[in-house]
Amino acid sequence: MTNVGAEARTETDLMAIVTELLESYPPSRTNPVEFWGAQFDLGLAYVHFPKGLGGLEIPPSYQELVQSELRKAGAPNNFFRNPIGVGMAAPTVFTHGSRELAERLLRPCFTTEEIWCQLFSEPGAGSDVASLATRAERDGDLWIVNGQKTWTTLAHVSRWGMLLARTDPDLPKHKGLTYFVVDMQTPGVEVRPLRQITGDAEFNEVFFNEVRVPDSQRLGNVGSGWSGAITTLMNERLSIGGNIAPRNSGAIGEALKIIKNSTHVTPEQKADFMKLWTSAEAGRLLNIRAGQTRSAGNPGPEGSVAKLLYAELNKKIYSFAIDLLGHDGLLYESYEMHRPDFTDEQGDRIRATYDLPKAFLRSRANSIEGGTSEIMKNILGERVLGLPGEPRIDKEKSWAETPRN
């Protein structure tokens, strides 16, 4: 009974803080950055974080209660302006960084004043990230970084990057890695666009030429970078597939609009739509449950379940919706290269204007980004179902001795 009473008090106190936020900073009349700053200062950014770092030191399951109330009030959503920072960098910095680094980085990350990118994948290290070749060599209180990263989302507008680099090539690939926070404005960092099938270039390749990174911007111990990478990757999969949206929103909501407005939908198409709708709703409910049970800071394999489901289902829904449009589904405004900047109010307006053909093309990347669907199946098979893992002949060999493409 004591626990029930404590839980009731926690929820009551939490709702009082939410009410304070909404009354003091009405969403319709408050600049989004100012609103998010107030949300952070009141401990409503990441409720399980410590006080002073955007949290209230209460279980993470209460975060969805906060988000639900904010959605009802029409509060702005910072995830779409800074998805990598809000969804991935903040939990990683909190879990593996120093208190000083967290105090410096978490608030401007949450307010979207400082955008983040993830510097993991390389031309020869995609699904097997641990085989990466970018080197970081110590020079006193600095690390000198040389190498190349690719498929780096929003690197062209980012202030900070989460960098995984090799610091000891004589250790096995997973053990010779170290994790850093790198200032993307540092001399020697070069960002080049990668054009997608949509014409957008939200992805980039990033080159490091003698880039100097202070040791104070290291996350975790030297050689423990893989542990930090797992935190980032699990949060990435959760943020890609586990974003809890209202019923009939997103891809399935767009398909529903077409169904309702069309006079030529066949009974077979209606049946196909209901199968897709049922899968989408089951996934939404799964995400709610996963969000309530995940541990603070480092989610478990539920993020891989959500990511796999989201990626494959999204492609099916958009393909179905394009078929419903008929000839109109073939229309596309322009394939000219465009470097999107979704980090301001203009970006918010762009996202509000839905382009179904573009969403169909963009969804092709869903089963690649954040871990391919094949890798997700391996993770779930090994870590959830307990199936034997694939043979790994390079697990104990030093990285320097392992053949690479």
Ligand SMILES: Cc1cc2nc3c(=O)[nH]c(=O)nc-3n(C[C@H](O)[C@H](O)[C@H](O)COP(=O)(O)OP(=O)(O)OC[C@H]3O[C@@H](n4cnc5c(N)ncnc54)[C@H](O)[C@@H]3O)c2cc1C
Contents of the next structure:
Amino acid sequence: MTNVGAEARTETDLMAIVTELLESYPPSRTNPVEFWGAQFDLGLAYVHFPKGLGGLEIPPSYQELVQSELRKAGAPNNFFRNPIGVGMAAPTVFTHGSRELAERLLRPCFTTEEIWCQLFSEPGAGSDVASLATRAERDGDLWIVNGQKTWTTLAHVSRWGMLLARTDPDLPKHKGLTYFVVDMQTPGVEVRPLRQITGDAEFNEVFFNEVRVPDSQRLGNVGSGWSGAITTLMNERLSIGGNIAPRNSGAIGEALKIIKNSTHVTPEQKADFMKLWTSAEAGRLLNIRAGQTRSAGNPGPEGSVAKLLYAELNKKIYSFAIDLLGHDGLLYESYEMHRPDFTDEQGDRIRATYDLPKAFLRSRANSIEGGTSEIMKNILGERVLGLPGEPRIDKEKSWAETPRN
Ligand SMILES: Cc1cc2nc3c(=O)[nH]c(=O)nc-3n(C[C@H](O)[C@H](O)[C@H](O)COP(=O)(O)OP(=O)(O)OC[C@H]3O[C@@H](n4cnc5c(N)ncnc54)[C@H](O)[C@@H]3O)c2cc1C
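Right, the form predicted on its own is done, so what does the form predicted together with the named molecule look like?
The next block holds the full complex; its first chain is the one shown before.
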């Protein structure tokens, strides 16, 4: 039986803390970094984390209540400034790192004073990231890292990276991995831009040449990196697809503006728009429900459902909107290389600065980043529907003996 009285008390107490935050740090007059610092110190960053580490030790389902009050009050959104840090690194460090690491890293991550990147994908390991080849070899209290990562979003502005590396090539691929946090300012870390179809270079190649990482920056046990990676990936999928935006915002909001301003809209186009709008609204409501019912700290396959839905729908919405624009949809402001740093004053304004043709091109990446749609379907088939898994001939074989790309 649920304890209704206790729940109501928790909610009342929580709302009092939210009110204290908003009254002491009015969003319109407070520097965003200061606001996020106060939010963290009051335990409203990740409500299920311990006190002193950004939380209040109450169930994670209460976080959505906080977010919704903050949205209504026009509070700045740190997610867009430090998406990998806030959405993925913080839950991973909390779940798998030592208390000392969590105390050192969580607050500046939440305030966005320290930006984070994710060092998983490699030229020969994307969907099958467990087959990665970057090596970390132990040398006393240090690990020496050599290898190459790719598609590393925001590495060019990051202070910290979440690194998955191979520490034992003789074990099967999932078992020989260890997880580290790496200071991106360490000698031997080299970041080079990779340019996208939009002209932007939001991601990078990262080279590791004899990089020395202290053992104190290891997350979890040696050889248990895959379990940490799963925490990161599940949170990544939720971060990408589980965003609860206000009704008629985001891609569907853009399409709505265009259809309202179009002089020639056919009945077929109206019907197509309504189908897209209904799917977008259903996805939004689904995310609200998933947020409210999440009882464990880290998300499960619902993040993959949200990610698949969002990625495919976003591409359809932008294709529809660009068609409505007609010739204007072909105009592109500039392909000059731009290095986004997501450090816009308000944090979340970055999205609003996207023009539509650019957003259309950028949306092509939605079904690749954070795991492709094909991989999301595999996960749903296997973990949600219980369908037979793909044949995995390399599951028990040593990584060193397995042929790779
Ligand atoms: C915008 C963007 C940002 C990114 N940011 C980061 C980042 O910050 N850090 C990071 O580590 N990575 C990042 N990535 C990399 C991303 O995670 C990989 O691109 C993705 O996992 C796919 O890997 P791949 O590109 O190597 O493609 P591959 O794995 O080579 O896949 C090629 C094709 O084969 C299909 N395929 C592969 N395996 C299967 C299978 N078992 N069943 C069915 N189909 C399959 C795929 O769906 C895809 O269509 C980013 C990617 C993008 C586009």
